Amino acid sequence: MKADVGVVGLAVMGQNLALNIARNGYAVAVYNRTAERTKKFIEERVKAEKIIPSYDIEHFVASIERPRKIILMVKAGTPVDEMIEELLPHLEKGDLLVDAGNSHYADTNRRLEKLSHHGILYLGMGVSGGEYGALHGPSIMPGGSLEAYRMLQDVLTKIAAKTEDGPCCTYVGNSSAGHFVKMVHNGIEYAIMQSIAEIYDIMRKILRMSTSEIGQVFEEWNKGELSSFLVEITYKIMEYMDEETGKPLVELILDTAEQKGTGKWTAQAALDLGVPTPSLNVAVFARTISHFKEHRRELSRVFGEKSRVTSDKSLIKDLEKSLLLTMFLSFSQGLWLIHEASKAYNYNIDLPEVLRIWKGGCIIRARLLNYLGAILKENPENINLLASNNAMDFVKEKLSSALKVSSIARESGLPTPVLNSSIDYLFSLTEENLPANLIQAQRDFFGAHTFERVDKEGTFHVEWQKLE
């Protein structure tokens, strides 16, 4: 029996993706550098699925039907390059390699160029949905040549999550478009997770709510406009009890958040392209600050006790609206970044299609995506979503609540960086005259950087002070 598809890398994500493909009617060849992991997978998880194990690269490649289609589920970075080098001597022109990890888009461009010289097709494919999604249906974001995508299209659309709008998989665009879109997806994810954490912090420290009460609020919110995967798992986390202590487990988890790099890459890409993504950026810094636990503990003693503002549960409605505002503006910033990258790198990305495939399977799936898609459909050039009366009415209706929550948090000494940066992002974009004229004058004063004027055309420089 020849396999239809090969999967390299049998950590949990690789195992689940292989099982997903096999359960959709395809024969799958699998390989892992550690043979023991392959053996354990076959013995413990494979049942009636058509899965062919291999314990060396040559056998693995030979077991796949030509032209070969091989999905790499290995750690991003050097391991991907090493695996490509290991596979390359056994591949033939017309074979397809698919990197389904969180690779940096620049690495994807480099690998595309290299493999094209060997006649090997390559896809950089973002996959979102975690371990559960990989098994039951993720959101899939492939980018590269359309020819390469067509080779695997049937498989990908079958294994992807499904919504009323179809499979959550589409050809995202040229070259590294798939990995770029997945990277920004993760940047938005960082911002939404941080904003949920900020709301949680206000609930427990200002409203003095128990973990159980907080969970009930998030569960109720998940029935309305805030319905989303991240809100759903938040209330489930609040309900989870530690077996050893009988306490809510979330209360026992150390407050240092890890990161793998996609949030940082998003911020770097935004700076490179000159796109404002403040909410996405500060979410990365919030995780960075969380790592200085001992330093924070020491400085909290030096600073002294903070005076917490007291508020009643009437604030909960304001918290709900604040979270809706930050979610909307996080998507606004992310979509703007994708749009500018598409122009700069010739990706040819269809933003409404990106929103469509994010509706199911992925971590940032949310009811709000239907609303965002409708705004874009109304005006495809409205790339940050704000250039419509409908969208502006939405954010203005939430703004007074966000200002109230931000003020109470500030008076209480609670950091709410995503909320505050979202408000400033909105204020900045809706302010006709910013104080950047003074900055430009300062630059010209000390560095002769020149400036433009509002009353006539041209570029100008003046001697702000006489040189002796």
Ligand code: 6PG
The other form holds:
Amino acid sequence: MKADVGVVGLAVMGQNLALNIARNGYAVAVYNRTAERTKKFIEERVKAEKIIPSYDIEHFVASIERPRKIILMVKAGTPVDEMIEELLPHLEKGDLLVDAGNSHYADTNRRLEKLSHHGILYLGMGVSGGEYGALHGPSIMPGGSLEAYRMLQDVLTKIAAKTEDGPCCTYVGNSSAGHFVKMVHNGIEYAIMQSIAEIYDIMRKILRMSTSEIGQVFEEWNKGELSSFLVEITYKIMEYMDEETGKPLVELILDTAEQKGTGKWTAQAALDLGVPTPSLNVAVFARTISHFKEHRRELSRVFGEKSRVTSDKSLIKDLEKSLLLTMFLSFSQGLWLIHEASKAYNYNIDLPEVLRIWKGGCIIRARLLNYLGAILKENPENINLLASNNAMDFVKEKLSSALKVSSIARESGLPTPVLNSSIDYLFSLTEENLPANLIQAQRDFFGAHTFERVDKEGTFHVEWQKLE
Ligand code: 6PG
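Now show me the form predicted together with the ligand; what you just gave was the form predicted alone.
Below is the entire complex, every chain and molecule, led by the chain shown above.
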């Protein structure tokens, strides 16, 4: 029996994806660099599934039906290149390699180019949903050639999460489109996570709510417009008790947030493409600042006590609206970035399709996506969603709450970077005259960088002061 698909890399994500594929009726060949892990996987997790283990790469490749379809589930970065090098001598023209990790889109372009010279097809495929999603249905974002996608389309749509709008998998676009979209998904993920954390901070420090009370509020919110995976896990986290101490575990976790790079890459891509994504960018810096624990400890002493404004529980309604506003604007900024990247890199991405496949399986799945999808369908040119009266009304209806929350946090010395930058993003985009005229004047003053005028065509420079 030959396998329909091969999976390389048997860390938990790889194991779960292999099992998911096998449980959908396919025979799966598996290979891991260390044989021990493969043995353990076969012994402990494989039951009736058709899974063919291999302990050397040659045997692994030979055990797959031609043209071969091999999914790489290895750590992003050098391990992907190393695995490609290892596989390459055993592959034949027309075989397909799929990188399902969180690879940087530039790496994906480079690998696509290299493999095309060998006649090997390649997909850069974003997969979201964590370990659970990999096993029970992730959101899948494949990019590359349509021909390559067609080779694996049936498998991918079968293993993907399903919503009432179909499987959460679509051909995202050319070259590295899949990894780009997954990267922006993560950029949005960072912003939403940070927004939720900011709201949590206000609840515990200003409203002086217990962890359990905070959990109850998030649970309630999850039944309404804020319904989303990230809000859902937040209330579940609040409920989780540490066995050793009997305290909510979240209270015992050190407040330094880690990152593996996708949020940072999103910010870098936005800066490179000249797209404003401030809420996404400050969410990365919030994690960076969290890392300076010792420094923060020292400076908190130097700064001294912060007076916390008090507020009553009626603020909870405002917190809910605030979070809806930041969620909306985080999605809005991410979509704009994808749109500009699609033009700049000829990805040819269908944005409503991206929103559709984010509705299930992935980390940023949220009820709000139905609404965003509807706005975009109405006017596909509305790339940051704000150019619709309906959407603007939605945002404006949340604004006074967001301003109230932001101001209470400001007065209390509490950082709410995503909330504040979202508000400023909205204010900036809705301001016809920005003070950038002064910036231009300053640039021209010290560097003769020239400026344009509002009253006539052309490029101008003046001698702002007489040089002696
Ligand atoms: C997903 C997640 C997943 C991973 C993140 C975590 O969509 O399933 O985004 O890809 O958990 O990469 O990223 P950080 O370690 O940078 O927070």
